[in-house]
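As structure tokens, one chain now follows by itself in the form predicted alone.
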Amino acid sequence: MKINPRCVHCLLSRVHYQALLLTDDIDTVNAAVTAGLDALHRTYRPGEAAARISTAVHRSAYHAMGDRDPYLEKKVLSRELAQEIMPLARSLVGEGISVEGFRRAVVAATIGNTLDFGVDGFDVNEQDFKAEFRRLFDRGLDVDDTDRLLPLLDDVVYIADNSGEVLLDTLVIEQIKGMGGRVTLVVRGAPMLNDATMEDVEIHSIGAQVDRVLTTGSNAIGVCLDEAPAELVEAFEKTSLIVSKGMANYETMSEYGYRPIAYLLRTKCQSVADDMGLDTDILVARLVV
């Protein structure tokens, strides 16, 4: 995906954003906003690549932090309501393994999507989002290529997205596992955003449900092929079916090529809804061939 105008304010109010999540020092907050937008001076032509810019304004701004991780608190939070929500949604999926099961497990997962802090309009309610789960539930999907998915199970590189949201995931990946399928889980290679890393991976123990765990390499937004270690390229070349979950890696993997891959997101931002050609606020299991 490429950079849109109106992603600039998107950036800038994150980066003040999380600034404030991690300190009121206001000398700190102004050099993290002053990095960021001296990040996005340099790097902001038209036709870039969203994530290349973001990657760069995030980096620059955590820099001037003190490359400290301003999202610890939130990712406690979130991995706290995966648990809390668990219960509900293995509930609503069902028992069994079956092909109603994959796709009830999907809409859950991606529900998960909603499990995402400092987008503007789509924070995750924290009051009551068990409440919000099971009204997304009902609606469920409104792109829906699960019947296409399934024949494309074999061998899946799932690239998950934030922290918390990797335990719905899992629901996916148990219906995969339980169809035959192969299952090889990709994470940030170090903390940016709320994105899940190596430690979701070990608090939940997701890495015993999975063939392999494999990380991005780096904490670049989404996916980045420079700094991606050489076995996670392979595994994208050799795999069935890619799942990419999430907006930010959306706008990386669709830079890439790879097919197939589905996108397994919520619309919580017009340039993605945009550039998909959908509407924004809406759950989505597309498959591009």
Second form
2 protein chains.
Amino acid sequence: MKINPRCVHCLLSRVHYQALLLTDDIDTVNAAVTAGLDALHRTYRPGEAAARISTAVHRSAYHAMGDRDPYLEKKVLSRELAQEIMPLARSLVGEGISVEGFRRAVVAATIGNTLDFGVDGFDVNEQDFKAEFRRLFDRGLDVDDTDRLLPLLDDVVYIADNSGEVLLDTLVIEQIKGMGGRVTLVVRGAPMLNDATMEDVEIHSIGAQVDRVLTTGSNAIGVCLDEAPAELVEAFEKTSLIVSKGMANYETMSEYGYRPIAYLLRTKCQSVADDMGLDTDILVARLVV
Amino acid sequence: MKINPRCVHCLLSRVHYQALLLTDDIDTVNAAVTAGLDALHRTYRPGEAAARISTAVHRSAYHAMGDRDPYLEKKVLSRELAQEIMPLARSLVGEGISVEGFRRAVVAATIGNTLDFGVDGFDVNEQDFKAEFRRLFDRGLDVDDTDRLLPLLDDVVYIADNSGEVLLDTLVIEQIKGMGGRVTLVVRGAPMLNDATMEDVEIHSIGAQVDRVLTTGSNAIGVCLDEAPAELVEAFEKTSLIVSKGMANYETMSEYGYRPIAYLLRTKCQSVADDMGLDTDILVARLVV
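If the one shown is the form predicted alone, what is the structure of the form predicted together with another copy of the chain?
Below: every chain and molecule of the assembly, starting with the one above.
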């Protein structure tokens, strides 16, 4: 996905937001915003890949803040929210392995993409995530290609998005494993935004539920192939299906040619929605072959 | 008023907003945003006057759009809304010249500061401005120094803010004139945002209601003394009271030492509200002596 001019102010808005998550020291906030502005000015070109720019901007801003992780508390909160929602999610998905169970698990995991912070107008409702979850589950997927995914589950590479959300992804992983498929889970190689990392895999003991866990090899936004380990690139080439969760993974994976690929996400910004030809604020499970 | 790091993304958001007011041609929008980003990168320094930066940013963005006026239609709409509201505003202010009439006129003129576009979350409600006007009039001023203005109305310099809004300012001007005061009205020297210019003075025939009309001498945000005509600087020095409408005039006039000065505005952004030590979204008539 290419950058849109509206991404310019949105990116700097997020840099400011996350600086305030870390500190109320105005000098540090200024340093982060100034660094983000520098990086944006250096990298912004119409037609450039959005994630290449956002990676440069966020890395610069992080560096200016001493490379501390501004989303630490938000990630802890996300994991708690996910753990609290799991009994309800499980009961909504139902028992056993089935075509309908898979579809419902995809719905739950896609709603999990709501566990996000810092996207204008789309912060998760911390106070009543359960009601929000139930409401979204009742509404279901607005784009639903789940039936077409079923024949492709033999050897899946599943790219996780956010902390907390990755726990809901295990509902889909259970279905794939139950159908006899292999699953390679991919998390971010180092902290970036509230993205899931190996820390999340360990906290939720997800390693035992999948065949393999790989990382993206760096803290780049989404997946940067230049920074990815050889096993991940090889996995992308050999897999029967890539499942790509969330907007940042969409932004990057849509730049490569890998097929088939399923994008599971909530459209939380106009640029991603436009690029997909969809409305904002809808639940999407789209297969691209 | 000094720039706050949150102004960075807000400024670029407005550049994007107004580019889309002018055109849906993506190249022009990109050119405007790129020019704004360049200017921001060139001028942004913590501690710098906010309006110095915003002037550079908007001028660059306007230049990239061929110096066409993106707010033309919004200004026409603002004037229509103001004309439609005037009978109600007049009836709420009441007949004749009086202390209470002056206060009510200040309330009406300050509500007029709602006639604005492009400030995040504070676009005027075009559909139901009358109901909004009545609601705000009933609520009244949250900061009300009008009683303290009364002894200072001998020779007033009144700096207008937006198109449309300036028509409501005439209610205050009528009271000042009725009390025997002189009024110098100041409008922007050239189109910038939806600010009132000589065109507004002519459309509403305001010239005959005041003793003199001056301009700021340029399209700078607020009042830039370096670009102001000598008569305006002299008027600031000799006046019995400066009345400064709106946020951009506050941002600039608060950088100079002129006293006494009355700020009439609705606090539509956090940076201005913080600088004034006030909440956002309140109606303010504050005297600084």
